[in-house]
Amino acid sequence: MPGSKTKITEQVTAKAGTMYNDYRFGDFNYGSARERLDPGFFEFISMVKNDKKVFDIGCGSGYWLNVCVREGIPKENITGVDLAPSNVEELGKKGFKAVCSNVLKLDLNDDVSDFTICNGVIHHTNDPFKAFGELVRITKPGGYIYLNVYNIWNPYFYLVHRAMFPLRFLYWNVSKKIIDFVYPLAGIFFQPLAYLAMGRFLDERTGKAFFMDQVITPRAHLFSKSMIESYAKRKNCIVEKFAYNRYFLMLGAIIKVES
């Protein structure tokens, strides 16, 4: 029923907002090692020329906003959008334009962005297609979207999210204190993986942010190329290029919004 779906969507959004406000995602102790995982992002921002406007939807603490500035995009042409008020507040203090808003209903006008970044966001919503529609709505005809989502063909997410449903249920419905007991045990699994991928172990703040994002997050939809192509076709867009990240955890796509 429509009313029931709306209520669930609101509940998922509220939970995600609370979680990402408490566990800020973005500035991690493995630094630039993160950039090696996502070559598609750099190809995308290399397309940004002159005075084009860039919007990062679900920007977290602003890691990729800083990368955009470092790569030559003027700070005044960049806007960060995030669900967590703590992220938006800190970005404002750093001189970025930042908006607190929900990707399912962005508080932005139509056609405001030339290049829209949405890196690891829509798969955490209760309605990814609606979220994608919002990305298209704010992007100018002829503009581009960089979409990065969980890869359906990688078994990792079946282990860290699907199989962890009992833990997630206890966290959201019984007691959030369960993390104090579970997180140290979880480190036995993910810290060796982190070292292999990043060349170092995660500090506690980084580790907890990742644990919450990948295990406790209320939703974690998985995507294939055909699913993204279907989304694009239904919104009059064209997928110009796909790119898996280094370990095939994520599937990136550069998408053109048709006139």
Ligand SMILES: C[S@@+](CC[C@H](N)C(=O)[O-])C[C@H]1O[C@@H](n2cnc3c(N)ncnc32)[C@H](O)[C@@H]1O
Second form
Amino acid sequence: MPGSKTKITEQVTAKAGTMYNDYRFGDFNYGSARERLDPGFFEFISMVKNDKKVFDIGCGSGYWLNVCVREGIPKENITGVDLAPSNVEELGKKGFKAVCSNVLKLDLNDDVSDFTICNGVIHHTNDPFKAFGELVRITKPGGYIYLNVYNIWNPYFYLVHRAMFPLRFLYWNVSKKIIDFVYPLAGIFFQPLAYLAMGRFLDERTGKAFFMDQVITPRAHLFSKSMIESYAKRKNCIVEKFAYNRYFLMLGAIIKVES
Ligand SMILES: C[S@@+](CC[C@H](N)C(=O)[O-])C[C@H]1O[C@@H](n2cnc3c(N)ncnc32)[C@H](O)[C@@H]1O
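Complement to the form predicted alone: the form predicted together with the ligand:
Next comes the full complex, and the chain you just saw is listed first.
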């Protein structure tokens, strides 16, 4: 019989799978502004040489997979992995190798990846350290991981996630229709911020995907540099570089898996 942590972890995974399947995260109407906001990612993929294998774990609708191709990484060397079947199906139609799998128990062999991307994913699981262990397991010794996670020092998450607990509770336990009422009201606050940050208002699809990702998500763990360093040390890895992304919302790290 599964223990209570295992049970909660399974519930969180199931909720995330349903949510991201319905509200697909990745390609948004503010377009390439995403790239400007994630300089750490470009530093990471500039390290990829042509014959190297790249895996994007929790790739969403594949925004970063397309960037990899545009930056010269051959499509056949790239694999996208996501929990949401809708993302995997769409990526398959676009000619990407795509696998539906859970970052907590990846359906991939050891040492398959040279460069592993995991952008905005492990903080949504119930066990981020286990997820990190899976990233290390699939990455070859001497390979690299790009980890991008919520930054503990940004007050944003205390306001939009922690303080919104009652709304989240109602959504998951009472009725999912609550979003239809709350989302237009929330727009009064977040649309001006989006305009300031991204130079345009968000269309409904983009806005809702963000709203679900940041407010309704069952888990939003927050990370400091020392927490990432501790994860790395426990898994025999070295953090080579940190970078704050998306206006200090995210903490990115380039991590080397030791030989
Ligand atoms: C915030 S989105 C990030 C998507 C993409 N990395 C990006 O930056 O555009 C989080 C993604 O992680 C995926 N995800 C969440 N929990 C997961 C899990 N346990 N295993 C695999 N993927 C997961 C979701 O389906 C979703 O597509």
